[in-house]
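Only one chain is shown below, in structure tokens, and it's the form predicted alone.
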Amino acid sequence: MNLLMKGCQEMQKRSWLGRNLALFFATLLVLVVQEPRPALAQLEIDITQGTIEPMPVAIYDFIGKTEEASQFGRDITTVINADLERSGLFQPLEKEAFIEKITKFNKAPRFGDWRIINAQALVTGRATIQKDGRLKAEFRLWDVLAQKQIAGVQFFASTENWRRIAHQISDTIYQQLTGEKGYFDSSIVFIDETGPKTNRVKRLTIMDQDGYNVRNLTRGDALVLTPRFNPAASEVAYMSYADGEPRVYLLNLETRQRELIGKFPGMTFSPRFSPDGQKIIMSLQNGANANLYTLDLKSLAKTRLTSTAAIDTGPSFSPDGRRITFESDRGGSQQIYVMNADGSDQQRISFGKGRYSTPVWSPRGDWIAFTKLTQGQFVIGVMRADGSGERILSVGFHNEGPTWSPNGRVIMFFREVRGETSGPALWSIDLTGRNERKVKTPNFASDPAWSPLNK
């Protein structure tokens, strides 16, 4: 079975990698946060019409008593501005429009000055270097229209972790103003790609969700693919040819120790953790077909979930761990299926035109993201767990590999355009389909996986 249309050679090299490989082998800190209050303004996210009016927010530079503290304050403010603006839900106002000059952190602002510039919310803050050398950042979130404070939070961390403090503040603001958890204090693991298109060096790499703090996790001396976080964001499962055979490995992000997950005949690929982190679900190649198995990480007991003469791959658990979505060509073409966690009640849910792939269950449990090849183009879309409500979010020459933000409101994927010198890049889009943005990476990048919120 050939996945792609004839003549799409570049897409054949990369697209839906787990399936192509299967076919190949068949033939050969301290955080103090108050409880969330009701949303300041009702931010209705209409994913059918995609209509959102960003909330105007004023973010005043965090003040400090020393120049060092003031610089940290300005840097933190810059990151908060970028986080909130990038979400598409907020419109940080230009500092040149500010009327009041804030010099005292504990003093209430002049709300009239902020209403004049149409700010609905105001963020003020202070940065302090403690005697032990740690950075303390505290902020207040004000409801300009109601003229009251709605949040006051302080964070402590080493000065090297100032960016994380900024992301945590952004998450707190996001939650207070929308009623939902944020996603800024999170990480992305992906495949960093360098070199010519015919001989790419691929390294397992991790970075903050905004593209900063990039760190390579592997040297690039072996092909690595499909990384996935465990629920605690402390380990990554991925496929590698490190020992000459395609196998699934676990990498501890703190110790950098690598562990081979079982020694199975044939090929293992498409690994993903169960929501409780106790199991790995993956696809095992055996002859001309591939089936889904779970592996208990403590006992190493293997359980077979599917048994067909087809290729079943790309599994993903529902957030409650009770169900699994996956792709299969058992009906003659690639489609999306769901089943119970024990392998029972397997049902097809995709019935649109085209070939469906890489289903991923939202952390909220309400949507399944997917890749689809239709009319010579790759699309990123979502559908309900019963297959209803299918919507296309992004269309391109080659879009693939969706992964969800921790709050289930944003999807990241990788995109490649035509051309001999082109390479993949990471992109993000929200559920409205309107806020599509390129994600900063140092080189070409593919196969993103979004972590849970950092702990």
The other form holds:
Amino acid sequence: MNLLMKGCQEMQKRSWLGRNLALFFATLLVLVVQEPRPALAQLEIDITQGTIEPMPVAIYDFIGKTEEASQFGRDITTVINADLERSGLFQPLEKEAFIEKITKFNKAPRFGDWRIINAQALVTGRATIQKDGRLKAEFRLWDVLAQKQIAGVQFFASTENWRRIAHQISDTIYQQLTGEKGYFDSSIVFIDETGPKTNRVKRLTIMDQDGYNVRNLTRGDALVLTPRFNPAASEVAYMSYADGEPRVYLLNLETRQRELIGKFPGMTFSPRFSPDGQKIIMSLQNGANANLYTLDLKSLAKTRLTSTAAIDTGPSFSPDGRRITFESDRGGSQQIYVMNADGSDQQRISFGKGRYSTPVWSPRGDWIAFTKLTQGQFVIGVMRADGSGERILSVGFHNEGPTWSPNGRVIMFFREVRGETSGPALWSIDLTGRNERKVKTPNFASDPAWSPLNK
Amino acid sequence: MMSASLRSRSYFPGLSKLFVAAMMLTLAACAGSSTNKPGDGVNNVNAAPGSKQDFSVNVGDRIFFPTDITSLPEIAKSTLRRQAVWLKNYPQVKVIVQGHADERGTREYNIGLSARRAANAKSFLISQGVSAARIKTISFGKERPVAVCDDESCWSQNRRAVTVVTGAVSS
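Go ahead and give the structure of the form predicted in complex with its partner chain, now that the form predicted alone is out.
Zooming out: every chain and molecule, the one shown earlier first.
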């Protein structure tokens, strides 16, 4: 509650700026993608804080002149509600509690009607089908206590992309109210699993981060594993058993063209892109050992980074591209290491009780997420790049394979439960260890990888 | 077999007969391999010498590993010695050694772990005089378990390297 009060005071202090920005937006047509700008209201999120009261927000059904436009408006509102609620940082208020009936987009709301139902922020909007057939969605974000507009943006898209518009609006609201970039206009690539455990059919599959727009990318005739997005979210690197020897392939999401990556003499696995998208780092199996290599996607030059008689795998670049974290059993059991991008200065960083695996560097650079095997359980945790500050987020029979939301706030992973007919499901959890939720997928699902924000 | 089929029905009520039959086979195979290691039994199957069946039944096509271990246990070495003798008797035959891991590990590491199991089996076969050119390896990590219960009785069956005969005389 204290935190919220602080947030409200911040809002009031900044209301002058809010007014000016409102004028700014009133005269500016902002096209689909916006530049980041300073946040107006700061709900300061302290990630070491045990509990954060979600901020009550009212999201009024976007109005529309025609029945078709109104339907788009209601649908967009539903998606925004779900996005904000799922983040755990916002509590969208029940529509039944709303007092004011909003009929005009350009008129200021009666703030008292919203304050009385305890809304801290109010979202209003309008959906319009334009003459060219495209969908326009305009929205305003209001600070109820300061009685000011704090954002007003228009988005345009073809009608079939209406969900993207909704996610972009959610991202704008999230950024305005938290001061951090959002993560809603993003995708998940994962492995869809069907069939018995002894002979699982696995398909490379992609969906929006909220579980909608599910599309299979492979037919299930070959075993596929560990997909990872490139930074432009236009390609996916993954491991496939399609041609006998399992190897890393690259799939272009637009053309659906698949190509083998590099000419390596053995099995390649565990791929990930460099932050500039120019290289892929992966393991190459050589006899009994696996070592890390990078492949330059333009020159096809290979660089060997590790050369131990061990299994070196699970590599992940730091967001600045200068460091790499990976796992290795060179010391006798799986542990997490870091090194420079050229392979120098290899240092073990995990020293807790258990085996550490699947390190993934946060896109903010501040944490490394991992899977830890300890006392018969598989847990998801985070630690600093020097191995300090270890925190366990989710404990259970089998949790594995963390991936970060584009803003570094949320971790998604997969969870297996006991049972001969059971299968894995995707889960997400906040970096604080709160707000653990199952992610909707049509079948069993594993190996999630979260895309960067869509461009 | 009776209990296996009853279990199959209760676990998989709505599934096709074919699938249930496949599961019964799997369960039967599990029971067999846990009590009766392949190759330990007497030669009681009428398999054509040099055939795949001859190899799997009379020699033993698979070896097992303790948790997180990739070096070859003594009992695995004795199975591999029998495999090497058989392979030297049938020089036209080639093999693929499939490495597997149990489910109690992370995906990428298990791929490396089972590749190492297969590589160690291959090295041992070579040390016993089998030409390296006749042996390929492939790693399946935890992707293809043969036993699916959630305890060591199944996991121990999944930590394996299976020597699969290719180009043998038909059985």
